[in-house]
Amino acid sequence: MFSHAEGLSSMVVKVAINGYGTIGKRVADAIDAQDDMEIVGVTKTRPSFGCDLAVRKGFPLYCTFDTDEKIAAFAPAGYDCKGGLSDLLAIADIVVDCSPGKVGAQNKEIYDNAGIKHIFQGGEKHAMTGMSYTSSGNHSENMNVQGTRVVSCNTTGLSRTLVPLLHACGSLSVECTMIRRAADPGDSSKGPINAIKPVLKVPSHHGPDVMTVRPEISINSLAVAVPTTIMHVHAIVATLPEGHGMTTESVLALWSEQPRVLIMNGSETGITTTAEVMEFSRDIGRKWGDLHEIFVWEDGVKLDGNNLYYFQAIHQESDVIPENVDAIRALMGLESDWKASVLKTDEAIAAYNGL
């Protein structure tokens, strides 16, 4: 890493990638799109089809542990294993946690020693760093931390919207259901089939998780799980104070203002649905179909009195990648900008792809 003394702004962050699946894949290509970044290394448990990509991508493999037998076993498949866990974290400025949720702690713990700078992602607890982290809602209170959450696809897409309003108000009080999808697309081992189920966690976390970001929303949520794969809606009911003085075309145009949000009227466009959503989303060419963006439905967009109504979709596998990138920049000390470090991550996406 370069020194201090040879400006910020000349830094490139050496970046490790620990689990290189569903979110690990998407966050190393957005990384790998940056010129203030690259990737050192991106770690698999054991040999699979995922490690092909990193292959092909040109990403060091390393194993997620660092015993011999572990490591040994990726040269039979065919592949050129650089070392364990440790290795890897020690030519790294920062690890990008992408493993699956609930083994934060034990992962923390190794980063914790050997003195590396950490994102983990939503399904791990806020409390588990202490901070969380979403571009639009506290990208500087993140600057220069050691380590952070960001925050999981519902609550990155929740405080799009309601972040800025909170800024125009003064205050909020939201209460939101999520229907969510059963599992994302590549994962047939998960329900419903064909039901609804409801999530008996009163609120569930989604909402509230609003409130590591931004402790002045009150926000309260239900959940409910149905029978699809590729987005989740959010049904959003926010209060705003009196004398709020937004019309449902303030509010619209606030959110156009936005980077990372994507306003559509139904009627007019004909995208109606979440599937005609990730068809657009095809169409424009985004790599994997992926949505960055917050979705959301002009025409389902109404202010009420002091109550907004509206709707939106989130793509649970792609509308955090970005924010890590931005993570990285705050942990790093490289932009205290928010939008400003937006701008560059999102500009560097779309070169990288070709868009």
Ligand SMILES: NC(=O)c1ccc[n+]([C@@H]2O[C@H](COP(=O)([O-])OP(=O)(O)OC[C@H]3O[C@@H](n4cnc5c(N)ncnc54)[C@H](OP(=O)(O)O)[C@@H]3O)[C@@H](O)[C@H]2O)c1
The other form holds:
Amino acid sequence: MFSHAEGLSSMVVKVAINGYGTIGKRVADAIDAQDDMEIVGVTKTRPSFGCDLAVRKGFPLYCTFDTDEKIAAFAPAGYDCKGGLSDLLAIADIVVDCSPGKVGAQNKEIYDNAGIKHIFQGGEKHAMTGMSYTSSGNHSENMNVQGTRVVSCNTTGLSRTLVPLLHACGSLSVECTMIRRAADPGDSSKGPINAIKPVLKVPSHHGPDVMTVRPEISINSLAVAVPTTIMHVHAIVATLPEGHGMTTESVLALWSEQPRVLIMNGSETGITTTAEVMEFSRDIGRKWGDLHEIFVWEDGVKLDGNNLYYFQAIHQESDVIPENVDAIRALMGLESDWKASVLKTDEAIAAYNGL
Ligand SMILES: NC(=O)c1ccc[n+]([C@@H]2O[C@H](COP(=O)([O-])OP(=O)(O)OC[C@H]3O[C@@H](n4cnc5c(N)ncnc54)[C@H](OP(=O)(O)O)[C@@H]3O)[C@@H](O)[C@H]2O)c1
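I've shown you the form predicted alone. Could you give me the structure of the form predicted together with the named molecule?
Below: every chain and molecule of the assembly, starting with the one above.
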């Protein structure tokens, strides 16, 4: 295990990925791109097709469980399984838990017993670690902590545009509606496929979840699931304080200076729907067609008095990916300046993907 006495600057952090699915495989890839961290292993529950990607990437493959029978099941399918989760945790400095939502709680006990630093995903509750994370929201508060939770894709998206507004205005009151994709493209078991499904728990957890990273933002949300697999859209009304001094143009200028926020004019570019946003992402060569940035339609932003109206689109499978890399730097005490970490993360990912 890493000792701070060894010095931080030359250290390459050994990272374990527990759960190599939609988020896990992307996080592993983003970590592999960095020069201050490396993947020492990824887990699969059983020998399924996702193992092939790990093999192709050269990531050592481990079983999610420690039972001999489950570990032994990999070899007949042609996979070299190096051991169980405990074997992987023993050689890692930190584990990124990318298991399905609500499974993390049982894994937390395993990590605590192993004494290993841990990062969970947005499917887990804030209370489990008592810490949550977004790069722009609270990187410094997460420095050197034992465990945190990278918030959900929706909360990450809200944080990207609301935190700079909070800093510019001093206070913010927000009402927003999350129009959520029903399932990820790779999911065959979720719906609805022909309905709009409101989340009847009001407010939905999405908005208030922002307050786990920036409690000063007063925010509520409603949510509906719609039959699409590509992207969430947020319809946001942010009320700025009296005397805010902002204009529509200055809000856009503020966001254009933020990392991982992409502003484009829908009428000028023809990118007027989430389908075109995703096509744009594929056109520019992003791996898996991912878009780590939050997409804001310039012509959908309007400040009217104190009320700022805007839409943003969130690529649910990928906006949290670079945040996991930054969170590792915070927990391992590698970089206290969030913007420096973001720059390093994003440049390394772009170079790795030849972009
Ligand atoms: N997908 C999104 O849009 C999205 C966005 C932001 C955050 N998140 C959050 O990220 C987390 C992972 O979501 P996901 O979409 O990546 O799920 P996913 O695609 O279902 O992948 C989860 C992976 O974990 C493996 N797994 C199953 N049980 C496990 C256990 N006990 N311990 C460790 N791994 C286990 C799964 O099994 P196999 O090994 O059998 O494949 C699978 O590969 C959730 O908290 C989710 O809420 C998801």
